[in-house]
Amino acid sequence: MSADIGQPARIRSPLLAVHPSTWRTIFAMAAGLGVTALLILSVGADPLTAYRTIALGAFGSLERVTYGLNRATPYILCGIGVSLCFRAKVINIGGEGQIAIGGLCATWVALTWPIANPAIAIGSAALGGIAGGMIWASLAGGIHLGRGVNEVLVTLLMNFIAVLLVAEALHSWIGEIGAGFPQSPMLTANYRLPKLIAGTDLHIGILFALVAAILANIVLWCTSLGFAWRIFGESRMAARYAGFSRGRLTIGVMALAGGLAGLAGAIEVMGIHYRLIEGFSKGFGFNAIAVALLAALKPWAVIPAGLFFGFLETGTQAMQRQIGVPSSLVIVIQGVTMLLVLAAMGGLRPKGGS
């Protein structure tokens, strides 16, 4: 007879089935309000306030909404190719320079070829700025295996050239005559990102987010190069062992890095500003890092992580023109919030295609 017999069933509640980490980025999270709060309490605001404060800002309108998935979409596409380098233990961090040269290539191509069909248009600067992309990081790449240089050290140090090249050309000769501001002239219409929803601001954009998404976790976990990424990212003996290339697979790896960065500038370029600004690519590549770390290195992680930090983002910008938090405050709770998040997630290793 079972020794069951008589003993009350045992009901395990669902609650109690949540993975550990979760909790652990639950309790993260809790603990990032308490901290801001204090921050918020030390420049005289209710944080009561300031939280519904983001919260309206982040989710209050359609317009709030909006304005909250074209921010992340950047952050999307970025993350995704900084997963996919630190799976392979490649340390990309040159994403913003790679975003900076793709709006400048995408912008070139849009100024230089007047091509009337909306699609060709939009298609043909896109592929621009995934070239850009493309060759920037992979510029950094052949720096690294060449020359035996730090690839962080050169993919830093490479976020500082881009910039100063998208400044040089926006005062020389892609900047527009007169302005009072370094920028391009306005792009054509039929370069323009078509809206998603019509009245509104949001662009196809994020559309390209989520499929890149989708399909960056396919080549991960469902191809012979994704399985050498992750070989390479796990062993390198293991990977020189079974015949993988260390130059190629570190190329190939920061080039679709760099392509990924490159198309979120040439989408920050037609779908948002419509014309190539200084200084239009400043922070996305750095907090695309925290997204992809915040995602566990996970393709498809990217996509939650990414809409987080970009309605975060929005609603705490919404806090500081409403109730006056000095701006310098707002960055600081955005950096506390995702470091205790982050340092909740520390000691988990990525683990499986899920």
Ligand SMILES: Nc1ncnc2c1ncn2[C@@H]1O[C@H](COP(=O)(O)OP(=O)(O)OP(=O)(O)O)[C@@H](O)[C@H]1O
Given for the second form:
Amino acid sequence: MSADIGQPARIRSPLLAVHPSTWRTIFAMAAGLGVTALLILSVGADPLTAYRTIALGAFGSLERVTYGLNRATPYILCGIGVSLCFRAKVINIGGEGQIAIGGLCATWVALTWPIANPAIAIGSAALGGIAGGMIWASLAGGIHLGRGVNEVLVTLLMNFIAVLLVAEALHSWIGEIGAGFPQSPMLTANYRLPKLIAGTDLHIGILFALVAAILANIVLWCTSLGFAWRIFGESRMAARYAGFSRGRLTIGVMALAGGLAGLAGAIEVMGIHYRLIEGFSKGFGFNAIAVALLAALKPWAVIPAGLFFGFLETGTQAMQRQIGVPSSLVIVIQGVTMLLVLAAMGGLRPKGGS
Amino acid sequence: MAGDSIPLLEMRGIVKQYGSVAANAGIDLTVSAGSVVGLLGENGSGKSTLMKILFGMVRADSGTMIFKGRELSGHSPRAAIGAGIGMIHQHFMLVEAMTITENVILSLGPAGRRLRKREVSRLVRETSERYGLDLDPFAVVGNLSLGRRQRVEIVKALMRGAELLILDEPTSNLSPPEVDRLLSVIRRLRAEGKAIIFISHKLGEVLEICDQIVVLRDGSVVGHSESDACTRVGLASLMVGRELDEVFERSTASPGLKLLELHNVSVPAAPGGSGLSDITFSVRSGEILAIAGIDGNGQLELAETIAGLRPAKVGTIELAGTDITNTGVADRIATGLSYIPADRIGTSLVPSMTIGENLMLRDSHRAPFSVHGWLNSSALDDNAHGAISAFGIRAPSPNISTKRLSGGNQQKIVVARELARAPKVLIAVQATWGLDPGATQFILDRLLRLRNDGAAIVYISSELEEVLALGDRIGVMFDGRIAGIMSRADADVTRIGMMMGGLETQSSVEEIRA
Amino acid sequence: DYKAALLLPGSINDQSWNADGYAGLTKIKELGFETAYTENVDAADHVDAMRDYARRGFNIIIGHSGRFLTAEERVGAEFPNVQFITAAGSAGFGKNVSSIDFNNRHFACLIGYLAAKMSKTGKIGGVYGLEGLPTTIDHVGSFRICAKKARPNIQVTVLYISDMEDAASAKEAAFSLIAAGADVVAGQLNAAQTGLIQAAKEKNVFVTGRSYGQTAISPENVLTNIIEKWPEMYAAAAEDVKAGKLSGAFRVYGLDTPDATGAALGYLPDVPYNKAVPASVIAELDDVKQQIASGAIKIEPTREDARGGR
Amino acid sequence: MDSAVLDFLAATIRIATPLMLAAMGGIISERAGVFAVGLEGMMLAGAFGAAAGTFLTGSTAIGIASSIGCGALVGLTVAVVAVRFRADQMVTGLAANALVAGLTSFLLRGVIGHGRTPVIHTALLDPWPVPGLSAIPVIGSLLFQQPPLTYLAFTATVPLYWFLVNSHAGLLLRAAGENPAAAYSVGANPAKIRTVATIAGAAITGLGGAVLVLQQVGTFSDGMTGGRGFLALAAIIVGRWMPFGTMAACLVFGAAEAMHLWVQVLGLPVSSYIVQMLPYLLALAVLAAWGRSVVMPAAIGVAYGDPDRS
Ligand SMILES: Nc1ncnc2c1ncn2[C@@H]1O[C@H](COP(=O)(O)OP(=O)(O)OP(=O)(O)O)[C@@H](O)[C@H]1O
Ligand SMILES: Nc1ncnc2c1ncn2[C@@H]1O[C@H](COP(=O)(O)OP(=O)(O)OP(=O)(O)O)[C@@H](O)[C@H]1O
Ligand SMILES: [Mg+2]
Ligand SMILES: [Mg+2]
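What would the structure be for the form predicted together with the named molecule, given that what you showed me was the form predicted on its own?
Below, the chain from earlier opens the complete complex, with every other chain and molecule after it.
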């Protein structure tokens, strides 16, 4: 998990006056385009058109951009938490479950209290989501510390449980009677996130994400808590020697990550669906991990990484609609792109095992 | 004279640049078969780097190496081993999760493939017994003390065998008797016509064992001569580049009130370690209690228990009158307890973090480093610059990660941090481990100053010299107990030696309580 | 020139639900429509995808699952002259957002009746997903009710599994039913349906499927399949649009809508049942059909009828 | 009733088998210091290989071989990105999972199906009764009448254990996973070891996918591994990176899965969603009772390159 990308990779030969990783990146991009071109040709479509539709699908119009931003929001929010956890070597892969619980709690708040003032309404639902995520994550942290169960396992298993909890809730007390799909009743207007740009679907969630990223960066680098987390992540023994409490640091970082994931869930509910629907969190958790690691666990870098994911998705999906390639091809293209970007970034990583 | 025979190894113009640091600035080194070459130099002068290059762990920027008439170019440890070069690394290359036997098998390379575990463990036992290194082949390395790990490295090297053996500070963690045994081993190897490169900061050893001595400073050779033409003082000043007065000043102690008191402290033994049984002693303000003992007799446990890293199951610990038996590490730091552990990498230092950050490792949540939880970066920088100049830490900037520092310089950071707190009580374990004479003296100096300023110091070391030089009272640990504590006046080496060996224990409790 | 777009929750590889939907789209194509489709549409993309198609002048946008209804309701309001259709939806909105479905009650009832009649042990079972959905309640409840109609003392055991695509765990579910004595296994899963067929094949008990392809897997053991006629239903809707008729209704096709029944039991394209089904049973089934069509039999399943377990 | 117990145990073994093969592969790669997050993808690739190979050639032997090959290919990909280019191992694994999920579906339709989905049905491997042993009254039918890959899954643990603990190669492998620098200093090449281990492990994991296709469902459907790769990963951790412990863990997971079906068959007053939580709650409970997990291979997940530039 070590991703201290701080130090620049050494320049191998004077001929390469450039950061070697630059070449790698260029190569990776070229390779990526090449591979995807072949795949696209294989289904009888024209790669250039495909690329154009991807680009247009991602950035073609203000509206397209807003979709990408909305898509990126949960990845960024949840990714920030993941990056902090991984920094502290607390391998929390419970993002999906925390998002699900967050969405559930936010919905519950929204459906239980008919608050008129939108600001208060949204605020309280968001807090509900945050609290839910925090509690769910802290629970995982508690089991991990209390019983010494590896955190990866606890969070993984609790993902399954969380998703089933949401299903159960939708099937029983929070579900909409007679709906054709497991979903809650619609949220009232005052519980819907205001639009950032009128006439588009871009809701204010992205602002939360940006602010959170900046705050997280500040916490990590400018506070003694962040320092403690970094030490804790670098060496458990050093953390002990420094007198940090393993319990507090672990629960603390888990709770923070859970809160952010919970907020992401609340935002998906209040900003996208206006209701809780089954499987709304599907895959978000793992994407968030990918985003955080792609960002080399730097909270601020989670923003570009998250946007990369968001726009890659909107773009490739637009391509799927425009030139009718199978969705599987889209997934392949996303996978290939990611692997190549990773390989390119590898050059930035410090070498040496220990 | 060994020097006249055709050289086994010739290194010419070795250059290795680390960023702005010239670790090796064009070094020539010649070693002939059947001779021991001593490599001396301050911390950070480039010894380990040169050796790592020779062994293929690090690639030189330029320079040539000719071994047995063949040029070693772009080679790896595998090639080096193949060519007949062996190395004991300053920072151990051991797999902690594995047993000693498994580590040895690994080190044997392809040769180990055919060997059975049973045979190897037998060999390990034999070898360690023959050289008096006392190792349990089935012990898991992770549970071993530094001293034992050092022995494992030696056994590895001996069993692999090599025509040229590189020993990078092999004695740093050994007790005097172990050192003697190692030296006799080296003599035997030399007699067998093997060549040895011997790195140490202990001039006595070097003069005793080496045929030639090469002195490095700032990555270049500043002196090269037959050892019998050298004197301690001469070498020391050659290394440091200035005169070093050999014996250092120490005013007599003026003990004040008791700052640290242990009453019947007992701790159960952790796997592979020793426990503590019924430890009782006290240290007064302005007093140094130096504790000798063969590594692994509970010194580590004692230090950790006082520092708060191990709960004391039985007994009480008082710091300046307040009972700290059940308080955590942080509280003990706050009440003025400093701790310099033996284990540098990963415990007292975080290698991947910067010098500045490491210097505030244990005070990060206190002023000046942070106010209301906000880190104060200027305080961090000032502190770092201050420490770097005050302790002469060799580093281009306070913002480089400490893993780029030489062993000695790393230790200076730890000492700087723990002294900066102006502690009431200091627990120091092997504080001068791996430090060059200049640095060693510098640090012992600082400890004495701290004592003169009224702190109580517990100095734990397996180096008798140091213990005797430093302690106002001398204690000896054996098998998790205090075998005895005597005042500086009536400390005599043979008696201490007996105690260290568990052959004598002191009966009169009064003397302990004194 | 008319255009129709189809949004699918999964991949058309599944030889089941999504494949049916895709077949429906090809049928629309035959009617001279220009067609497009998107698979594996995540919840977060529903609105995006629909708007995009609507913008690009598609006249019919079909969401092939109840989960699309929310988004259609929303986007439908923005594009009043585009026909939005939710397959297996549960409601219509405004003038242009409609839901269509085949009548789960009718066909599940026939399956339940058939299963009960074919059982020797007096125990039958069914494996389903998404407990509690109206369509699921209709389907499972009717299965149980009609089984009891056929044989009051029959024991009906129902299992719900989380993943309707996971054939291996569906197979295990079937095994556990069979182990508990069931000798006829029904179910309504997606890709996982093949798991039921395999289990039945291995333990040599009767099973019902969802496509002729599943008959092919084990001709001896498959009694029949509920063949859903999405092509018909989509075609009907498409014709309306061509004729300029938009609909905001919730249409359910069943045995009581003779010209388009929405589904049918089929073993092979023109063979309704496995030859193992005695003529007498077939006669009874035809009779049941009549009564359902005429409304003589009314099936009103409740959550209780659709409960898991016995 | 003991027949019910037998059925339960049989189900446990069936469910555990694919997990075990996947996990054994995972152990090899993790012991060498490479996170096995890609198990899901390797397994899915193996399943695809088995289905495609058997479907195209009609020979299950070739199917098994190609499942090994496909698994290894994914391993190669992971190794190149995570070891050669030292990219983060966890995210590399996740990306590989995505890639395989898409590619298998794509190839199934695009290449084998020539644009439309082929209906793949493969014969299932027949049980190989062990002469003599299979005649033993109770356990005979349970343990010694299994299809070949099941025997393989169980017996593979023994040589794997021996390899890790006693063989020289195993020692090097573990060294690469515990302290690559030390391994390098004694002349080994950690990067090479990790590459080989990842590929070899992936090949074995691929067989786990083959089990799903050739021993259980006899067809390939998108994402048919349904998260089993991650369960296998969990089993490795529970089993503390040792074959026997991991085998036990897989059996526990299998038993939990089987049990939740049984609980449903018996019927509980709670909804199926609650019952479906059972396996996970049970796993958590077992782990919590188990107590603190040993620390994982020290250098797992730590990229290792030329220490010169450390
Ligand atoms: N800050 C600390 N304070 C007290 N004990 C600690 C601290 N850090 C680590 N330890 C101890 O060191 C051992 C190893 O630490 P480590 O945390 O890596 O184990 P772990 O099983 O990975 O748990 P975790 O993932 O929480 O670190 C643990 O058993 C723990 O008891
Ligand atoms: N990996 C590295 N990256 C950057 N600088 C390094 C690295 N290794 C060594 N150096 C620098 O090279 C110089 C020589 O280091 P080296 O370890 O060879 O000194 P040394 O003579 O062995 O010191 P000591 O006696 O303390 O072991 C030091 O200034 C050190 O900071
Ligand atoms: Mg851990
Ligand atoms: Mg050195």
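Numbering follows the first chain given and starts at 1. Just so we're on the same page, rigid core means the largest C-alpha set that superposes within 1.5 Å between forms. These numbers were taken from a predicted model, which means no experiment stands behind them.
My question is whether Ala55 is one of the residues whose C-alpha shifts by 2 Å or more between the two forms, given a fit on the rigid core. No; Ala55 is a residue whose C-alpha shifts by less than 2 Å between the two forms when the cores are overlaid.
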